[in-house]
Structures are given as C-alpha cells and as structure tokens.
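Here we start with a single chain on its own, the form predicted alone, put down as structure tokens.
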Amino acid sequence: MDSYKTFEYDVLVIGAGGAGLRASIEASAAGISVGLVCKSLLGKAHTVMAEGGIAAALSNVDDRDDWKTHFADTMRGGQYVNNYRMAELHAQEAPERVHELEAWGAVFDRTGDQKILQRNFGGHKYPRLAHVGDRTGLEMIRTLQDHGIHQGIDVHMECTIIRLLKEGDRVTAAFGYDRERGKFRLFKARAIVLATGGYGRAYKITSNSWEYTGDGHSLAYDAGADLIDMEYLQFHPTGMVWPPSVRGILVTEGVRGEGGVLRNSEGNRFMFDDIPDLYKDQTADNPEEGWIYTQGDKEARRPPELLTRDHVARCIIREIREGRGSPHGGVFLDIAWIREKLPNAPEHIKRKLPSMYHQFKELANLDITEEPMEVGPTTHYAMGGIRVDGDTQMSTVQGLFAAGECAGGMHGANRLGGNSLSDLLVFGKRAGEYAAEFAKENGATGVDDSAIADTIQWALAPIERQEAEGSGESPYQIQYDLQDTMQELVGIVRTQEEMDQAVEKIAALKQRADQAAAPGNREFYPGWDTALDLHNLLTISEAVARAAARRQESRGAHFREDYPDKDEEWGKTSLVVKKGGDGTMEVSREPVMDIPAELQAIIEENR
C-alpha cells in the first residue's frame, strides 16, 4: 500500500473560506487542537469574491431595521421553505458577528457619524449591507486570517480531501493528498467541519473559481449524510458576458445597490414590466427621481433592479430570448447614468465600486463611469447542501458538521444578496463551537486500514490507466461534457424532458469517468486532480438534476417552464437526497418544519 503521513486533531476543518476560518477560530478558542485543510492557498478562498457586503440589522442607516425584519426578508426571499431556526439565529446573531469582525480589525466604510455604513441590496427592506467598497469578502478573509494565525491552528494548504472515513455511525478521519507532491495524507479527528463552498464548476458559465467542485457535498453524501434543497441553485443576474475569456465573472449586486439600472437593447428599463405583488409597495413609481444617493432613504424606496436574484435573472433571460438583448447575448447594466444627477459621479463610482471599475477597465477595456456594462446570468450559489441541525450544524452523521455554502436549509429556495457572508460568520462560529464540544465529549476512535487501502487504490486508478491503449479518456473532456449538459438541461429554465435527459447523460458520464485516464507523474498534475474531482461533480450534478425533476412547481431559483406556478402542497415539502443501501441515489419528500406561532407573527407583520 502506498505510504501516507498521519496527522491527528481534536477538530479538523476542511475549507479555509469565511466559514472554515471562523469555525477554526471558535474551535481553537475552546482550548483544543485544530487542523485546517484548504484545497488552494490560504487567502485564495472564494469568499474574497463576495463583494457587496455583509447583511446584518445594525440599524445604522435606517433605525427601523431590526433582526425581525431581517428574518422576515430572509424567509420571504426563500419562499418560506427555509430552515426557520437557521434564519432566526442568522438574523439575531449577524450584528454581533459583524461587530466582532470590526473588533478584530476589519475596516468598513463609515457613515458621517462614524458608524458602519450600510447599503441597499436586493430583497432587503432597508439598507442592511455593511461593506468595504466592493471588496467586502476580501476584507473579511484578511481579518479572519490575521486573527486566526495567532490561535495555534495548523494549516495544510493545497491539500485535497477525497474521502471521509467512519467507525460505525461516526466520522473518524479524512483522507486526502498534497496537490504539490501527490503524497497522501490521513487526518484523524474527533470531529470534522466541512466548509468547502459550492459546486458551480459543474456548469459552463459560472462565477465560481476552480475549487468549487462540490467536494464537501459529495464527501458528506458518500459518508451517509443527507443533502437537502438540491434543486435550488442560484443564478446571479449579473455576470460578465464579454469578452468570452471572462464570461461568467461576477458583477456585484453592489452596482445596482449604488444606483445601476438594467436596460435592454431598446434602452428600456425592462424590470418595470414584471414586479411581483409582494414587492410593489417597496418600489418607487419613478426611481430615477426617487433614488437617494446619501444612505438616508427613510421611505425605503428602491428600484426594481433590487428585486430578488432569481426574479431578476429570469427577467434578463426573457429579454434575451425575445430579441432585446445586448450584442453579445446579455443586457446592459448602466451606472454611468448617475452623471446626470451627481456632478462628481465618476469619482463617486470609483470610490464605491473600485473593483468593478478596474475589472471592466482591465478585462473588457470599458470605463463603467462612461459606458454601460454587458451582463447576463451566471451560476453563482448553491442554496442546497448538507442537511444540518439548525443550532449545532451537525449533519445526520455523528461528528460531522457543516457550515457556509455547503450546508443547506438556511436560504430556502433563494438566497438574498449579502446573507452569504453573514451566514459564514454566524454558522461558522456555531459549527466550530459545537464541533469542539463534541470532540471534548467523545474520545478518539480507530481508522479502518482496509478503507484507507481502498481509497488509495481508487485515487491512483486514473494514473495507472493508459489513454493511448484505449482504456480511458481525458478527464477534461468528461468535465466539459458535464458542464455542457448541466448548462443546457438543468439551467435557469427547466423542463421534465430536459432534466430526464440530464440524468441519463450523467449516468453515461459516470461510466466514462470510471475509466478516465491521467497517466503521468503525481507531482503538479492537474489532470489527476481533475480526474478525482469528477466524482464529486457527477455526484452533485445527479443530485441537482434528480431533485429538480422531482419538484413539479416553480419556486425561488427553481423555475419549471412546464410547471410555471407555485404549488401550495409543494410549498410544504422539502426534498432530501441520500445514498441508498445499494449505492443508488434516493430522493424523498419530507414536510417543511412548521414555523412557530411567534415567528409566523413576525412574518405576517413584515409582509
């Protein structure tokens, strides 16, 4: 059997984004040993791409805001299929987590009286997003890393985990390899926290970076954990569409939060054509006159461009399909129009949106202070994920916790912008806290040597195959075909026939992946990395396709062209994905948790 190096911790955290770092900090504060494994380099986590801000009811810009309104907004955005307990805890604890981040050195934009400044964002009733220009995620990661390095956390960079090992019903270890040298690593732990993000790389057009291959989702599923809400995948309305080399790169909602408007090729602001009844009372009749650039809008009036992301994305697709799109298959996002209202508009835009200004200047040779941007929907965020307890973040497998994007339930059918960063802080902290508690209460366990041997054999198989002998094909081609399948058949607008086709194609791709060949040296070998990532991508793609085919209604980010309306009975149902006894994937219906009367009253008060 190939040799491997062993490490042992009380708590092992897999993933070094906002949730993983916050979990590591909290677990370490309990006085136990903590290991942190990340697939890329420390500081390269996808959290840095979250630009708009952190949603928290600080009430610094509008004193009417409070956790109850934030909770109600989150539930409405999620179409009321959220895990209500997670939404409640998130709204209650987000302000404390933001102030904690500030105490650790985070630098936020400020109001005139030096409070943390907050901006408007889609689906939020009041200005709620604490921000640092359009670089909020970067500042969060910087702060958490600077604070975390003093906590005695062992960090293992450029290490990919390929399997979780169990003893009975309890997780006991994680097995992976060093991406630089290809050497295997065994991490024994009393508790494990998954904080691996999403799976956007299953799609052709995505804002997600290369690491987002559904690792945590797949690891948990293979270990016997439940997945929930996998049909709900958010397509952010605004990604770059031109030039082709940068297609899908995120254009932050902060552009619209600062006054950017969407127009079609005819120059019309098409978002006025389709405003849901729930939001009509929040929309100004003439936002070009009513928009207030100071953050003091006491009427909470807002333009229709700040409706929820699922709705805006579908409206953009409608314009493109009906022939009113931009030259390169998108629509126009215009922030330059505010020059008519603000004499210092170019400086204002550069100060508020520095990353967007430089992104378009360098990648598209376009000055956003003078010209509109071309944008279109891009695969962005997974609402579905590992099923966890709302308080502790423990999965259905003993000793296995999850936080952040790889955990499901918090956002329901659609996540509101800005809720992702506060989600990372709130539930990263809770996952670390309860993982440490579990580790203290439960002793060390053994690791099955035969399971390690099987894992090594599986991992080395692609290297040992020879493509030239016809025993396999390039893993890159298989990944490309999967991305094409998911983009075309399980995208923004879905039908039964297309999703059934997707399930069949994914089954065929799995057979091809089982024979993928990546012959060569294990050191610095992206081909081998891709061959191993395929298992995760295919597992999660099947879960998404099967769950989406099962839900016969349209709700939030899940839109069925053949079932375009919401269904009351489906609104009482969650779909749970689990691994059957024979290894096949099972999708079952379970009732959504009943919302307690006191929380239901809060929702009714804020409709």
Ligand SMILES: Cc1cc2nc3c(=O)[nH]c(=O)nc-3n(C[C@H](O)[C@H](O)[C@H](O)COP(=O)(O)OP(=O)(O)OC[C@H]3O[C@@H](n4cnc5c(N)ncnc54)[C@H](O)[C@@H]3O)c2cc1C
Given for the second form:
Amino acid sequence: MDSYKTFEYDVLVIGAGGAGLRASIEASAAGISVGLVCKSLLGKAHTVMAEGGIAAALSNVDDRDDWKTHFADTMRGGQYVNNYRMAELHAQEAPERVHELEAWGAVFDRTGDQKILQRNFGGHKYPRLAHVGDRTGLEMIRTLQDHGIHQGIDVHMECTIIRLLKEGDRVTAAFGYDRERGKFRLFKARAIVLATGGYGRAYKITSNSWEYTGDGHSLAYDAGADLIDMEYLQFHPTGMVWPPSVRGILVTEGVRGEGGVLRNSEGNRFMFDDIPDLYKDQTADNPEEGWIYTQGDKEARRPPELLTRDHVARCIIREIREGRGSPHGGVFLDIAWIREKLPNAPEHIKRKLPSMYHQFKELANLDITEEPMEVGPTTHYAMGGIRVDGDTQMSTVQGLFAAGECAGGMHGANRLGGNSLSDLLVFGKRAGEYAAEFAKENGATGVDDSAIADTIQWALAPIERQEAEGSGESPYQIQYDLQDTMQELVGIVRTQEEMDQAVEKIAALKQRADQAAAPGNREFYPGWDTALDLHNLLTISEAVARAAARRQESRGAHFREDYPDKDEEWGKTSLVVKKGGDGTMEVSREPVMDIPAELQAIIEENR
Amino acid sequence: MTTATFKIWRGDAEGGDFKDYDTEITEGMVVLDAVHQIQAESANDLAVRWNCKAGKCGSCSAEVNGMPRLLCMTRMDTIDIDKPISIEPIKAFPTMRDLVTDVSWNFEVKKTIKKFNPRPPDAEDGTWRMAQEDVDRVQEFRKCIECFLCQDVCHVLRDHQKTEEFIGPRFLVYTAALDMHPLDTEDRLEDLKDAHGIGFCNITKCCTHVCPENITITDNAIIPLKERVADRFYDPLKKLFRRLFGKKS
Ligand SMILES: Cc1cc2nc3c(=O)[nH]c(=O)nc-3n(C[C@H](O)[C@H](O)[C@H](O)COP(=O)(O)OP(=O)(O)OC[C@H]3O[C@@H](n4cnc5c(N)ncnc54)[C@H](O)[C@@H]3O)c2cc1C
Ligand code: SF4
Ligand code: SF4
Ligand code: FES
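Let's compare: the form predicted alone is above, so bring in the form predicted in complex with the named molecule.
Following is the full complex, with the preceding chain placed first.
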C-alpha cells in the first residue's frame, strides 16, 4: 500500500476562504491545535474574487437601518424558506464581525464622517454593503490571512481532501493528498470544519474557478450528512458574455448599485416591465427616481435593476429568448450613461468600479466609461448545502461542522448580494468556536485502516488504470459533458422532462467517470485532480437535479416552466438529500422550520 | 482558423526543456486559455496554477516571451503569433513542475513582519474614525494580489538570491501598508534596516513596471520607507530629538 504521512489536530478546518480562515482563527483562540487545509495557495480561495461588499446593518449611511430590517430583507430575498435562526444570528452579528475586520487591519472605503462607507445592493432596503471599491473579497481574505498567520495555525497549502473517515457516527479524520508532490496525508482530528465553498464548475457558464467542485458537499454526503435546499442555485444576472473565453466571469452588482441600467437591443429599460408584487412598494416606477436612489436620496425607491438576482436573471433570459438580446446573446448593462448626470462621470466610475473598468479594458477591449457592456446570467452561488444547526454549525454527523457557501439554509431560495461575505464571518466564527468546544469535550478516537486502504486504492485507480489498460477516457471530456448537461437541462428555466433526462445522463456519466484515466506522474497533476473531482461534481449534480425535479413549484432561484407559480404547500417544505442505506440517493420532504412569533412580527412590520 | 505555436517549459526541480505545442487561437483568448486548451488536448499533465481567470487572485504568474505576466490577463491579440511564443515559470524561486514554482519562501517572510497593531478605538462602541484621504495611499498598497511578479524581476532576489537578507518589493509594499496605516502603532523601522534589508534596493523600479495592479511600488512605498529609515538611523538631529522626546519616527 502507498504510504502516507499522519498529522493530528484538535480541530481540522478544510478550506481557507473567508469561512475557513475565520473558523481557524476562532478555534485557535480557544487554545487548541488547529490545522488548515486548502487546495490552492493561501489567499487565493474564491473569497478573493468577491467584489461588491459585505452586508451588515452598521447604519453608517442610513441610520434607519438595523438588524431587524436586515433580517427581514434576508428572509424576503430567500422567499421565507430560510433557516430563520441563521438569518437572525447573521443579521445580529454581522456588524460586530465587520468591525473586527477593521481591528485586524482592513481598510474599508470611508463616509464623510470617517466611518465605514456602505453601498446599495439588490434586495437590501438601505445602503448596507461595507466595501473597498470593487475588491472587497481581497480586502477580507488578506485581512484574515495576515491576522491568521500569527495565530499558530498549521497551514497545509495545495492539499486536497478526498474522504472523511468515521468511527461509529462520529467523524474522526480526513484523508487527502498533497497536490505538489502527489503524496497522501492523513489528518486525525477531534472535530472537523468544512469550509469548501460551492460547486459552480458543474456548469459550463460560471463565475467560479476550478476549485468549485462541491468537495465539501460531497465529502459530507458520503459521510452520511444531510444536504438541504439543493434545488436552489443562484444564477447571477450579469456575467460577461464576450469574448467567448471570458464568458461567465462576474460583473459585480455594484455596477447597478452605482447607477448602471439594463437595456435590450431596442434601448428599452426592460426591468420596468415586470416588477413582482412582493417588491412593488419598494421599487421605483420611473428612471429618475431610480437614479436619485442610487445617489443616496433616502426618500426615493430603488430602481428595478436592483431587484433580487433570481428575478433579474429571468428577465434577461426573457429578453434574449424573445429576440431583444445584444449581438453576442446577452443584454446591455450601461454605466457610461451617467455622464448625462455627473460632470466627472469617467473618473467617478473608475474610482467606484476600478476592477470592472480594468477587467473590461483588458479582457474585452471595452471602456465601460464610454460604452455599454454585454452581460448575461452566469452560475454563481450555491444556496443549498450541508444541513447545519443554526447556532453551532454542526452537521447531522457528530463532530462535523460546516460554514460558508458549503453550508445550507441561511439564504433560503435566493441569496442577497453581500450576504455571503457576512455569512462567512458570522458562521465561520461560530463553527470555529463550537468545533473547539466539541474537541475539548470529546476525546481522540481511532481511524479505520481498511477505509484508508480503500481510499488509496480508489484515488490511484485513474493513474493505474491507464498503466494497466493503456486506454480509458480523459477526465476533462467527462467534465465537459457534465457541464453541458447541467447547463442545458438544470439551468435557470427548468422542466420535469429535462431534469429527469439529466438524472439519467448523470448516471451514465458516473459509469464513464469510473473509467477515467490520468496518465502521468503524481506531482502537481491537474489531470489527476480532475479525475478525482469528478466524483464530487457528479454527486452534487445528481443532488441538484433530483431535488429540482422534485420541487414542483417556482420559488426564488428555482424556476419551473411547467409550474411557474409559488405553491403554498411547497412553501412549507424543504427538501433534504441523503445517502440511503443501499448507497443510492434519497430525497425527502421535511417541514420548513417554524418561525417564532417575535421574528414573524419583524417580518410583518417590514412587508 | 489561426493556430499558434507555444514553446512551454516542461520539467521539474531536476531540469527540463521547452516543448512545442500547436493550438487554435480564437477571438478574445488569453494565454491561460491557450495553456488550458493544450492541457486538455495534448498535455493532460501540464502543471499550471490558476484560480480566478480575471486578474484577481495572483496565481497564474509566469514569463511569456521572457516578460513576467499574469497568464490570465495577457491577451493573445497583444502577442505576435507568427513566431513561437515561449512560456516558462518565474525565475526568482525554485521550479517545482512545468509552470509551477515553489513560492513558499514568500509566505514565511510575511510572518517575520510585525503584525498590525492598532491604537485603542476612537469611539465608545469600539470603532475607529479615518478619513478617506488618509487611507487612499494604504488602499493602493492593499490592492496587491500577491502574484510575486515584482519579486521575480527584482535583481536582488532573481540574480543575487539574497533571500536571507532581503524581503523583496512585495513585502516592502506590505510593510508600507502597515506602517502608513493611520491606526497602526507598531515600529518596524529597525527590522526594515536590518533583518529585512531595505538597503539592498537600489531603486531600479523594475518591480513597479511589472506590477499588474499598477501599484507605484518604488515611489510610493519603498522610497518613503527608506526616508523613514534614514531619518531614524542616519539623521543625528532627529536621533537626538527622539531620544529627548521619545517619538516613533
Ligand atoms: C466573482 C465573485 C464575486 C462575488 N462577490 C461577492 C460579494 O460582493 N459579496 C458577497 O457577499 N459574496 C460575493 N460572492 C460570493 C462569495 O465570494 C463566496 O460565496 C464566498 O467567498 C465563499 O467563501 P467560502 O469561505 O465559503 O469558500 P471559498 O472562499 O471558496 O474557499 C473554499 C476553500 O476550500 C478549499 N477547498 C475546497 N475543496 C477542498 C478540498 N477537497 N480539500 C481541501 N480544501 C478544499 C479551497 O481551496 C478554498 O481554500 C462572489 C463570488 C464570486 C465568484
Ligand atoms: S526598485 Fe528595489 S525592490 Fe524594486 S526591483 Fe529595483 S531593487 Fe528590487
Ligand atoms: S506588489 Fe504588484 S507585482 Fe508585487 S506581488 Fe503585489 S500585485 Fe504582484
Ligand atoms: S488566475 Fe487569478 S490572477 Fe490569473
């Protein structure tokens, strides 16, 4: 058997984005040993790409804001199927978490009275997003990283976890390989926190990087944990569409927050054509009101471009389908028009949206201060994830915690922009805190050697298969085929027939994945990474397809052409995905958590 | 159909060689796309780092036709494709495999720089006040994506391998961001002069020229730090003044 190196920690954190870093910092503050594992170098996780900001009711720009309004906005955005406890804690604790970042060295943009500046974003009633231009994620991850490296956390960079090991119903270790050398590693731990982010790589058009293969979701599922809300996957309305090689790269909602408008090929601001009832009272009915809202007029209502992402994405799809799209199959997003309103508009745009300016200039050869951008929906964020307890973030498996994008429930059927970065901080901290507590209360346990041997054999199969048979399929091709399948059959607009078809296709792809071959050596070998990631991508794709096929209504990000309306009964139901006794996937209906009266009252006050 | 020939360095710590690959070039492609295409078509095991594909994470640093670049931000239409295009790993650090280098030294160096140490909060609620104009400079430094391209071109590291004595431009920018942070109270000048070797920099500005974030590394970060060090350690009047009044710099 291939050898492996063993490490032992009280708490092991898997993932070094915002959630994982914050969890590690908190766990190590409890005076215990902490290991942190990530697939890339430190500071390169997805969080670095976040642009627009961190949502927190600091009330620096509008003093009417408070945690209650933030809570109500989050629940409305999530169509009231959120884990209410998470939404509550999130709204209450986000301000403190943001201030803490400042204490650790973050430098946010400032208001005139020298406080942290906040900007408008879709679905947020007041300007709420603390930000640094449009590179907020970089500020956040760097602050956590630079603070974290002095906390005695043991970091394992470029190391991929491929299996969680259990003893009884408790998780006891994680097994993986160091990508740089291709050598196996065993991490024993009393508690494990998953903070692995999302799975956008299951789709062809996505804002997500190669890392987003749903590893945490799939590791937890294989370890017997529940997944929840898997049918809810966010398609961000504005990804780049041209040139082809950048298709999917994100264009921050901040563009619309700063006054950018959406137009179709006829020059019409089509977002005014369809404003949902839930948001009628809060939405401007004329362009001028929308404009002055973006410029900070407290009496004005927000422009329809700042409606929730699910709705904006569908309106864009409608325009494209009905033949009013832009030349490359998107619609126009125009910020240059504000020249009519502001004398120094080009400088203003460059200052507020520097990386967007840069991104379009460099990658599309387009000056956004002069011309409109072409944009279209892109797979962006996983609302669904590992089911956790709202207070402690423990999953349904003992000793296994989850935080950040890989955890489910907080955002319900649709996430509001900016609510992810705050989620990472609030629940990263909580996961670290409770994982440390669990580790202190529960002694070390053993590890099952046969499970390790089995994992090694499985992991080496793609390499050995090639050597033995001299054939086998390229893992890249299987990944492309999966991406096509998900893009076409389980996209923004869904039907029963298509999703049933997707489930079948995924089953066939699984068989092909069992024959994936990765010829070559084991050091820093992307072909091998891809072959192993396929298992995760396929598991998660199946979960999304099965849950989406099951929910016969439209809600938030889940839109069914064959059931275009919301259904009251389904509104009381969550879908839970779990590995059945015989190894097949089970989807079951469970009641949505009952919202306590005092929180219900807050929701009613803010209707 | 347009094709281009790439000469990609293949090998490991022991050594290696350039290998030729032909691939099709389509509109809007960047060099990283070409590398990925080659990886999928004919070199499954070609090692390259990347994450964001949008110039935000600083993973994909390499040398394209000898120029230190982010592969994801180098458009094919800015390169002459009539001639073979060379792609090789950055040189200042040990090669690991193909285009991937061992940059771990950078992560170790960072730990030796004293961390942020803020003054007590300004307001009752534990928060601080800072004006935008007072943080503009620090925000410029904090744009750094840690691509280490500046480290790659700095002759002190690249040619003279002074990794024991000099922290390199990236970490001078990092130190400047801390030192010029309006809330910070830590003193890093002695380290800068001794352990961190700021004196090795002879202001060639090569680092500034390659920074993909357009940080004015030399003028805005290094020179002011050098001045602070000089004021502290080489200006007798100020030295005396400080001894009498105990000021930070
Ligand atoms: C372009 C873009 C812009 C965004 N803008 C915003 C915004 O403005 N505001 C907002 O609130 N949200 C935004 N989001 C969403 C937000 O950035 C992400 O949801 C969030 O950063 C996820 O953080 P995380 O800590 O959960 O995971 P990540 O930051 O993705 O980190 C995941 C970590 O897990 C590691 N990992 C994964 N699998 C394994 C494995 N098998 N073994 C070991 N390690 C593993 C990875 O290496 C990585 O370190 C944006 C997202 C994108 C893509
Ligand atoms: S200016 Fe200084 S730090 Fe920059 S490349 Fe030249 S010697 Fe190196
Ligand atoms: S200062 Fe510029 S060149 Fe140097 S690491 Fe940072 S972003 Fe890269
Ligand atoms: S891939 Fe992130 S900078 Fe190139």
